[in-house]
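Encoded as structure tokens, the following chain is the form predicted on its own, with no partner shown.
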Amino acid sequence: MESIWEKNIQLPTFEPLRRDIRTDVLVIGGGLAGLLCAHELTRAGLRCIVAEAGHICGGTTKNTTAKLTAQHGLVYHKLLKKFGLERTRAYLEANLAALDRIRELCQDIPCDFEEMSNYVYSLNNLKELEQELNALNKLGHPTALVKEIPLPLRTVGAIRFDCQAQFHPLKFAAAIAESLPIFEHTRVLEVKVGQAVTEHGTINANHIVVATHFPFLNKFGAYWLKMYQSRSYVLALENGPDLSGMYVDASGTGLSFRNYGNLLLLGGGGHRTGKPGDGWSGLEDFASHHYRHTRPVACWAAQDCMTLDSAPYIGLYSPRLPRLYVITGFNKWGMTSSMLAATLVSDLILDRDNPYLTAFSPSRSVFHPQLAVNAGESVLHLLTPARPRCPHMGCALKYNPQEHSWDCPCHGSRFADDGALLDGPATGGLVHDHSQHSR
């Protein structure tokens, strides 16, 4: 599986770390969030190093649908109930500011950046659309409830955000990475106060940022309990219609649409990692019925970290660790959230005031129903007498026949048939070849 973003582009490559080194800031993780964080800190005059366990942008960044928007589903009426007016306004303004910063950067980066309206549609819940519209009116954000959208679906309408955007994520990331000091194939094995230990060298840093998608340090922050991971799937269809916008189902489990050149990107099929899912088959069925003249030219899958309350965790990894920071939990909206995270963490490190920090603090309340679900999944699969087991925290793995992988239902680590690590938070593969285990 190779996404369309990986075709016809050569990302810059970097040597592994082979010595001890010192820097102002170490960023662990070379996805878009880590690269942007290093870019913003370097721009501010700090010495910054990126340590990437594999290749830069080798995970979620290359598998995104690359929508740039502050409209993250029908989230605002829910955030108003959870956070209140000021924190919800902070969430909106922070994401709009992140979009503006990406727009500014893209003026000098050829990355197929296009201004585009974004639509969140509902198949059957007009009341929820009206609630979202009312919430956005309270927040003072101009938007509209539209009744007709150009999709082969029977909907009750959609909420439209104008002046959003889409782009080519790897063209953008490649330009950001070119001027940064990056070490690839440099897996961080241990983090101490002001120090990170890798296989062939130690990095001493005044500040350390963990931008590894799912945090890999289990002793602090309880991220293994505050998040789960979700799989979703994309088909790139040749000769698809021009939809003149970006579209996503309000339920979070429906379909998403956007164009790239003459391709239509059809996404969906979401499910919790380690749970059963249809993979690409549901998308293929939809395309065969509704876009009969198209032809699939690529398919790929993405994995996303889902938080308890729909807002990312950005800030101090734990109140007990004053110079260790975390960037995680983008809830399927990682492109805009990566820029948001880079801005917030940079301001924390530089000791600059930022009115939006509280809304994304990782130490905010964890009392949400999803917490019990996450805890229940962990207990269930820890007690399941099955093998193989995940080296992260010992949960029983489930076989994913669509993707031929062993997936962890607890925290989302994934492994190939030969035991190689595909996705974290596990930091290594399975000890033995488990391809002969019962499926």
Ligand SMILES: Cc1cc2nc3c(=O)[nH]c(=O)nc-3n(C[C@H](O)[C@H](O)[C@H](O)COP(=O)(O)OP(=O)(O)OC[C@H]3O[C@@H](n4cnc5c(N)ncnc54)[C@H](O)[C@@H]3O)c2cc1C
The other form holds:
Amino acid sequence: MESIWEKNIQLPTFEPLRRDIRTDVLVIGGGLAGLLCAHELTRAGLRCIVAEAGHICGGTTKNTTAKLTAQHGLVYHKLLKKFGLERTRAYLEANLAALDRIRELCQDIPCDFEEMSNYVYSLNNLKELEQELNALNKLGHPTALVKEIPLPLRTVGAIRFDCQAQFHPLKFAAAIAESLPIFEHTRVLEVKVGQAVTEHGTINANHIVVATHFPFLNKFGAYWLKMYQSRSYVLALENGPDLSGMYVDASGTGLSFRNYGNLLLLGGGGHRTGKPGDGWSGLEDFASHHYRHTRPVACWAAQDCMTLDSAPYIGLYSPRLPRLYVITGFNKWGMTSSMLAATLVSDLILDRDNPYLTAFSPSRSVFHPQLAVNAGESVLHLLTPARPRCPHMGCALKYNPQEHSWDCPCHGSRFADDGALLDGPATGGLVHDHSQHSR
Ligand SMILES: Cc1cc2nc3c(=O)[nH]c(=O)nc-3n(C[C@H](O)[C@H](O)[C@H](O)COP(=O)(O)OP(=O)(O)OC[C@H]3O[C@@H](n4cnc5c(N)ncnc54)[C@H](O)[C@@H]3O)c2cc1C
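Can you swap the form predicted on its own for the form predicted in complex with the ligand?
Shown next: the complete complex, the earlier chain at its head.
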């Protein structure tokens, strides 16, 4: 289940850490967020290293659909209600600035960057589109409500953002990584003040950034309560129509579309990790009904961290821990958000003012109905007397028949049939002989 991005690129490789070292900044995690953060800090003149548990971009980044947009579903009406005008404007401006910065970097990186309009469509709720349009007008970012889009779906219309983009995420990341000091196969096991412990060496750093997708330090920040993971599926179809745009369903659980060369990437089937889902079957049915002349050439799945209020957590890991930072919670919009996180965290470390910091602060209010849902799921699966159990916090794992994995419904850790760790926040594999456990 390799994504199309992995098929046509060789990422650079790096040696593991085998000694104790000292640096200005340690970035833990070599996905797009960690790499961009290290890139921006290095450019500012700091000594910065990246410690990556496996291969760079081997987590969610290799399985993204790589749309570059500040239009994250119908997020602006929601944020305006929750955050007010100033913070919502900060969200929009920070994402547009991040897109501009990626556009600038892509001028020197051959990564199939293409300017493209982005569309968020609704199947049956015109009111939600109108509310979003109003919100965007209030934010001074007028957009169009279009009635016709070239999808084989009956919609009530779509909101269009012009001058957005799409690219090849691994061609981009490979160029960013090339000049950085990176240690692969170097999992950080423990973080103390100014120090990270790995299996074969200790890294002393003035600042430490945790960019591990789901943060793995449980004692602070309560990320295990403030987030869950949502898994979704992608089919790459040969000979699909050229859609001349990027499209996503407003509901968050519908379909997403973009082209890459002569391929059509059809995404969807999203569900909380560890809960039952249809895998690729809904996408295959859709393709066989509506895109009869296409042929699937690749399929893959991935998951992302979902926050309580649809905005990522970027900033101090916890107000009690100076010089430890976190980048997480991209809500399936981590391409522009990785870039904006790199800028915010660099500015924090370099003590530069940034007007957008408050909007993304990880210590903002947690009062949201989703908090009760996350807490309920944790209690339910902690009390479920089934095996195997997740080494992260002890929840009962569920078998995922589509992907032959054991998935945690609490925080989204995943394990292969042989117990090997596939996705965090767990930091190690299963120790029990789970082959004896019932599926
Ligand atoms: C199906 C799907 C489609 C998507 N499409 C889009 C899209 O079109 N546009 C968009 O903007 N976003 C999209 N996203 C979201 C985006 O892909 C992600 O938000 C982004 O890739 C996350 O990057 P990351 O660097 O935070 O995480 P990752 O890429 O997962 O990187 C984290 C890294 O940390 C490493 N790590 C973990 N623990 C440790 C440790 N203890 N020590 C050292 N290293 C560690 C991991 O090995 C991993 O390499 C999509 C997401 C999904 C699931």
